[in-house]
Every structure is written in structure tokens, then in C-alpha cells.
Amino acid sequence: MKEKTWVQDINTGFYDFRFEEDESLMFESGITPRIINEIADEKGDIDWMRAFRLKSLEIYNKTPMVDWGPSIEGLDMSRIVTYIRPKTRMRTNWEDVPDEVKDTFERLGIPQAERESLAGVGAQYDSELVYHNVRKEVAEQGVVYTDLESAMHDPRYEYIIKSHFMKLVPPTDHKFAALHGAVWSGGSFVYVPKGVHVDIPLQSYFRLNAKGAGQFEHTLIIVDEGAYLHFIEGCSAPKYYEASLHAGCVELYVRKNATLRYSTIENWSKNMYNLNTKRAIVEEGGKIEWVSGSFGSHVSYLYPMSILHGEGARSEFTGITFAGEGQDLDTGTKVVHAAPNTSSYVNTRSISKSGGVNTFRSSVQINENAHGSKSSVSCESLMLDSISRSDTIPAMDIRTNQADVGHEAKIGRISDDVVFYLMSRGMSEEDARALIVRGFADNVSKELPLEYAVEMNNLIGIEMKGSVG
């Protein structure tokens, strides 16, 4: 049997199944006033929530599209489906989730995960999340995690959502915030209460299996006074010859003296346009850590913002993006540094290949205040052949003097001494470059979910195939 040598010839469908979709659940296409409605009918909205979707519509409508970036042209928003009705209600049981949807997330391994280690599973299929689960133990500590309607719907929450929800990230910020604001559906509440230490991460995942279609889930976390939390977020979608969208919002807040721990890992199919949206505030003494790693998309805007708002606030952002044919990533972060004494890293690798682009963007601010504040940024790109490439833009703006700011930026390739010395030790071209690669990669690596890193390095493998010159 003929070995498989070529990228292209190598199956990298582990996410690339899926089921036909029932068009009678599907929304008409585009963005208007009459769709915004059906959607707020759908859900059942509370007045405020209407309002507001209506309002963002109207800021959407009259908001240029984003241009600081890779191209857009491609994502036609007249033929977007931005609401797909569930195939079934909530569940708490895996039990009772339909077959189908079953089998979806049993081969994305997340039932198991959820058995094996994790405090709680969120799993959203299409608009809406389908299954929510959370360890009794977990719960019993006064941990509330549960999907966002569902609290908003509640009596005991609704107040802290309507004073929460897009506050960080308002419909005014850019054009797919707004668009966010009008059609956002699923997506995950956590509370943590002051002093509660959660030993085992919550994790929800993100299937999108309809072609044509959107994604807007919102996720709000708190993480109260001298709490912890580790949250993982992973995302997924077949591969379609049409254009699909992923425009979520994620919104943290870290109070005095806690901890956050935020991992992603997107994993999107080369036809996605993926535009999220992530803002942290982080309170006096507490501590927000970004770990992200983007390995799919045909095209990310993705930029983690921490604004850290107290003194003593920290903020630690590990990335990696991997960007072969037809990608191109465009990814960084932001921080604020708007208290005294406050801290921030920024610690990146990018690899580029087939012709892929990645493009790391990084702006930290230090306001007037922020005297004795501290940041590091340190970003190094990894091209493997000459038609690929990489970008690095950096950004800094510093209003105090009493600051100590670096920046450190490096981009190359592999170097064929090295490839030609580990030959010498019996290695394979192959082999000898896919190390490399995985050596470059390992201190970020190495901060992912173990799940998530032996898939990154089994995807490094798989791209390595057939790289050879």
C-alpha cells in the first residue's frame, strides 16, 4: 500500500463528520429587524434582552466593517444562518441527549472527558447548548455553572446578568461585537464564590455541524474575591465549500485577589471566519492567565484583551497558532495596565506553512496611574518553507515613566544544519523537522490541557507529512 506523503492526501478529519441538518429548523439567512424578533420570540427573551438585540442591530447596521486585518470579502452576511432551532431541549443526563448529537460529542471525546476530569461540561451543538452537567460536590460549594439563558431566566441571577452581559464588550466596539449583541445564542454562566478553590477545570465545547451557518455563544464567568477557577473552551466544524462564521464573546471577571485560568483551543474548519471576542477585567491582587491556541480557520481576528483595573493585577497570555494552506491568522493580544504595581506576559509562537500566514499583534497600554507596572512581550514565529509567512506588529503605549516595559520578536526558519545533524543520528528528513517544530512549540505547549497538547503534537505530525524541501 502506497505510504501517503502529501498534506493533502493526509485524512486530518478527526472534526471533519458530520449529520444532515432538518432545514425546517434553520432561520432564514442575513440580519433583520423581522429575524432579530423571530430569534428573541424563539428564546422567550425578557423585554431588556429584545431591547438590546434590537439596539445592537441598529449599531451593526450603521458600523463600517473591520479592515485592520486579513481579508473578509469572502463572508457574504446575507447568507449566513445566524439561528438553527435544537433538536432537543437542555438535558442534565447524557442519557437523554439524542442519538446523533450523542454520537457528535462521544467522538470528540467530551463524555469521557467530563468522566474522567473535569468538574462540569457545558456541550452546545448548532445555537444551542444541548447537554449542561456539573459535579454534585462542585455544586455543593455554591459553584453555579449552567448556560447563560437559563440564568438570565432565573429570579436569583438575572440582575447580575443584565449588569454584566457586554459590559466588557459593548455592541459599540466594533461591527461583529454589535452583530454579536443582535443574534448571540448558547454559551455558558459560571459563578465562583468568595474563597472556593475549583480543584478540576469546567470546560464547555463548541460544535458547529450546520454548513452556511453562524455561531454567537456568550460566555460570562466571576470569579469572586480569593477564588479559583481553570475553565477550558474548545471549539470545532466539519469542513464545508461555503463560508461560515464564528462571532462568540467571552467576558471574565476576576475580583480581588482571584485567579482565572482560561484555556481555548479552536480547532475550526478551513472555510470558518473566525471573529471572537475576549475581554478580561482582573480587580486588585488577582491573576487572569490566557492560554489559546488556534490551529484552524480560513481566517481569525482574535485578540484576548486583560484590563488589569487594581492594584497589583497580573495578567499572563500563552499562545501558539499554526497556519498551513489557505489559513491566514491574524492573532495577539491587548493589555491594559490602568492600577499601580500591575503585571503582565506575553509569551508566543507562531509556525507557517504551505504558503499559511499568521500575523501576532500585540498593544499593552500604561496609563498615568500605573507607576511601577511591569510587561514582557515575547513572540517567535517558525516559517517552514518560502511561501509562507509571518508578521509581527507591536504596539506600545506608555504615559508614565516609572514603568519597565521590554519587547522581544524573532522570526526564522529551520535551519538545515540542524535538520542535517539529527539526520546524522539516524532520523528521517521528516522526522528531524516535525521535532523541531514540536521543540520550538514546547514551552507552550506544554501550558495547554494534556489533551489538547498530544493533539497539537499529532496535528504537528500530520502537517510535517510530505514537507520535505
Given for the second form:
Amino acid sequence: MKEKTWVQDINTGFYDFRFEEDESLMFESGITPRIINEIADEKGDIDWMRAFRLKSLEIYNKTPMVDWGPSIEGLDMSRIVTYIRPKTRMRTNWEDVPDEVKDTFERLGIPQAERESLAGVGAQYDSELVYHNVRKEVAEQGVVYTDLESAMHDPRYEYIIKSHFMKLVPPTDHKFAALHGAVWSGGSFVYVPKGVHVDIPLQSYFRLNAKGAGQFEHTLIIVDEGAYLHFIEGCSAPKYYEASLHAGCVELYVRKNATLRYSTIENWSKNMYNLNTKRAIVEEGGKIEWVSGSFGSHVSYLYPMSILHGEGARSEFTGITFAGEGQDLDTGTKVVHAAPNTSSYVNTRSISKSGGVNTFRSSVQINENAHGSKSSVSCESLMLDSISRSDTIPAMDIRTNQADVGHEAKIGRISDDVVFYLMSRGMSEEDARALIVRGFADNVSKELPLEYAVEMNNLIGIEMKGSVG
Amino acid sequence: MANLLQINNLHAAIEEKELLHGVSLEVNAGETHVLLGPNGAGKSTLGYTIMGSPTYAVTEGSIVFDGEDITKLPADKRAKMGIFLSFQTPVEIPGITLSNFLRNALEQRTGERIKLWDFKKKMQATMDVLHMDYAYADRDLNVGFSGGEKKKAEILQLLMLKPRLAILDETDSGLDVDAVKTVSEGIHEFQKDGEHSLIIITHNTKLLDGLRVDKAHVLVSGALVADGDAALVDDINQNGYEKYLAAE
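Form predicted on its own already given; the form predicted in complex with its partner chain follows:
Okay, now the whole complex, with that chain kicking things off.
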């Protein structure tokens, strides 16, 4: 059989297995004070949190829908179910997790990855974490890694949560931040004490199984002075015909001379509206390293933001976005240089095919006091056919003349000359194209955690190869 | 001597514009041919068309290699049969090292797996011939290479892949005197066993010093206007293309 060079879509069938919904508790759809109160009751919220939710709902109702990016008309908020409790409580022993949930994560390779290369794992299924575990030696270093609800109910951490939760991303930030404040559920709380170097990564995995639902997990990480952490989050969902919504929130506090590497591999199904907000504040001499791979979702608005708050703070953003048929992915990053001698480095790649749309949006702001700061933004886009789109929208706001700022954008197609060169050395056309795409993605994909880099290479291979030969 | 390549009345065009107007050429196994001609005569077009570039459409005539009509075969099939083109401007390919690329090409060429250790030894010995720093093997293919290093990397591939027919498209262009000498020595290495055929496209006959030349051809405005032996190269060297241009 002759192989096709192009296929319609990335084969994400791998993620499409699903189990019948048999949740013990599924709230009705829509967002009303009654539903918010039900969520607060269900979760046993402390009063301040219940008040926070209701206040957020008010803000949500007052805030207009976003109207500046890809269309989200297909998202009918009155039909989104905001809370689904899986049929299990959180476990710390994998064997105790119910079979169908366990099977889901087994297929995604989660416990296996934990055994091999992770210091701790959290697995969220719909609205709640179903499994959470951290290695003993890591816990003994004083590292806290737990779900946010447990932490909030723990007198040792309640104050920390209260003083950090949605302080970086307030509900007034935008409509979906307000929604998040009202209906958030699940997610992780991580605290790394001063000077502690966590040698192997922690990972959270988010799986949205129910249809027509939303996932609103909240991740709060504090890396204290001089500490180091690598945190990985992975996301996937099976495909349904009804729209789903992901409006998570990530708040990262990187203290003096600390380093946090935050890697995300997002492979939501193609019916997902991914309206996620991520923000980091970095103190003196600290560093945030974002690594972001976006492959899934129908529509994404995703711009992890770094606030370089202390002198000499640094941020690095490395991202790759792959948009196929029916995908409109609006991604990028924001940096605010709010202290002297801060630096930011942005390096992204995007690939679009089969009518997919990629928009790269970046915003770099250098405040008046941020003299001696440096920023370098580089984005490259590759379009694999003539029906796909790629746009670059860089914004810069430089308020001091003592800053060094660079921006570079390239948009291109696969060069016929390069394909011919490779073919003249015996490589088939499909292999040549796959090699070029891999090469294009290479300096980003090598930043991804190994198993994801391998997976991405395989995705590109499948993509370019067409029907399996 | 066995006939290896036979080009019959070849017409090639890019979009609607015909660039080759009926070229016929025969290359036997082990022969070295030199293809001369002024800029824009169609020399590179002929080289690319023999290799199977989709940029040029063959509108008439045929290319037969080793008895098989390859006019419609894609470039990778031709490469596997033993045709090689050294590019005038080799492309940069990030994401694959010269060494991995070469090993892959070698396996495509021979259809056999090759042990890493054996490959590496052979590659380094070949790099020695070309005075190439081993460090280039671990760099992405041609990325950030100087013009000279790119050309050496092409000749490295030539010597490793040992094609039955190699077309060298202005391999000497843009090289300094020492680099031309090194490349020329590499080509000599390739031709010396008398089994491999060459079509050398050049402006600069310095490259040919020390090489055996069996036949020479002059291409002007997409047609072969003179065929001869090494003496023709000397003639062009002294008198240029003037008489062929005037005859047009």
C-alpha cells in the first residue's frame, strides 16, 4: 500500500480510551451561587475560602468574555459541569486506587514513570486527586507535596495557602481567572524548604474523563531561598463531541536564589477549550524555567507569565506548539522586568498543518527601575502546507534606555531544496520531511522531559508517515 | 567498458521555460567526465536532473542508469542505485549530526546495518584524508560550517558512500587554493580504483590538476556544443568559450 505523506490529524487515539461515567457525584451544569455553595459544602471549605469563591463568582458575572483571541463561541458556560467527584477518595497507595481509574493512568504510564524517574506523583481524575505520593527521602528533606485541599485544612499550611492563593493571579485578572476562583478543585501544593535541592522531578497528571465538563485545578508552588525543584505537569482527555473546558491556575513563588523548572506537556483532546493561567514571581537571583509543549486542545489561550521582582532574577521560556486540523492555538509568554539586571530569554517553535492556526503572542515589559536588564525573544514557525496559518504578535514596552532587548521571528515552510538534498542521500520523502520537522523542533524538544521528548518525536513520525506502513 | 549512464535527447524545463534542449551523453563505468560551460548554460540543471530534482521537469528524452530507465524515479531511489550529487551550496540541517546523517545515508545506500565502531573508524580515516577536524562529525549537518567545510563534508560523504556515479557541482567554487587542493585529493581518492564514474561540473580547472580526465564536454545555452578529451579542458582554459558562444 502506498503511504500518504500527509494525514488529517495527529493520531491521538492513544488518549481516546475512556470509561463510562459513573461518578459518585456530578453537579448540574452552569455556574450559580447555589452550585458554588454546593462545591464549598462538598469540599468542606473553610469560611474564608467559601467567601472567596462567592466573591469570585460576582467578579465572574461582572467581567466580559475575552474577545481578542481565537473564538470561544463554541463554549457554552451554562452547559459546563464544574464539579465531578470521582468514585474514590485520594489514596497514597497505588493498589488502593479503583481499577478503572488505575487502568486510565496505567495506560498513560504514570505509575511506571513514578517508579522510574519521579520523586513524587499526583494524579487528578476529573475534579479530585485520586492518588498522591511522595518518596520518603524527599519528604524527609522537608519537601511538602500534597493536594491543595488537604494543605488548606492542615493548620501548618493554612496560613501559607491563604496568603498566597490567587494573590499572583487574582480573580479580577480575567473572566476565567474569576471562574477559577469560584469553582477551583484539586491540584497541588508544593513547598521546598530553604536550600533543599530536589534531585528528581515531581509530577502531577491531570485527566479529564467526564464529558461536557470543566477541570479547574490549582497548583501552588513555593520554592524557598536557594532551593531547586523540577515540576512536571501532564494533561490529557478523551475526545467527546461536547466542548470541555480547562481553566486551571498555576502560581509559582521562586524565592531568593532559588530555581524552579516547570515543564508542561499538554495533550488535551480536540474538543477542549484550554484557558489556563500560569504566573511566576521571581525574587533576587532566582530563576524560573518554563518548558511548555502544547499539542492538544481545540482552542488554547496560554501565556505563562514571569514577574522578575528581585534584582538579577531570570526567566527562560522554551515552548513548542503543534496545531493540526481544527486547532487554534494562541500561545506565548509574558515577562515583566521589575528590578535591575534581570534577564529573560524566550525561545519558541510552532508547527501548523492541515489548516491548524498558531499564534505566538509575547509581551515584554521593562520597567523604569529595571536598568541593566536584558531580554531576548526568538520565535520560529513552520507551516507544513498552504492551508495552515501562523502569526506572530510580539509586544514590547521598554521604559528605560538602559536595557538590551532583542526580538527575532521567522515563519517558513519546509524547503524543497532540503527535502531534495536528503532524498539525494537515499532518504524517502516522508523520512526527509519528518527529519526536517524534528530538526526544527530539536532545540526545544531536547528541553522536554525525556519520555515526552520521545513521545513528541513519535508524534512527528506518525504525523509525517501517514498510514502505518 | 560497460555503459553506466546514458542520457538520450534530454529536455528539461522549470515551469514553462526549457533549460536543456536535447542533451545526449554517455558515461561508462570508471570514466571521469568534465562538464564545462559559461554561467547559466544549464550545467547544474543537468546535474540536478540526473539526480532527480523535482524542480526540473523532464519534458522529453530519457535517462538510463545501469540499463534501467530512471527518468521518472524519485531521487532517493536513484541514490540507492548509486547516483550521488555533491551540491554547490549544501543545505544546513539542524537536528542531525554529520555523523548520524552519514551513517543513515550509508545504511540507505548499502541496505545493511553498520556497526557504530566500524563506522566511526572509517569516518575518521576519511576525515584525515580531507584534513577535517573530527569535531565536525558531532555538529549538526552543515550548520555554521564555513563554505570550505561544507564542501569537504560533501566529499566526505562521497568517499564514504562510494556511489557508482558521482556528479560534482562546482565543488571548487568559493574555496581557497589549499581547500581546492584538499578536495581535489579527495576526488582523486575516489577515482583512483578505476571503478567509479564522475561528472565534474566546474569553472575552475585548478580542481582538475592531478585528476585523470577521460572526456570533456562544453555546454552552452542548454545544448552540448563540443565533446572531447582532456585537451578540450586545456583549450577552454586558454581560449575561453568565445568560439562556442559566437557559433551559437
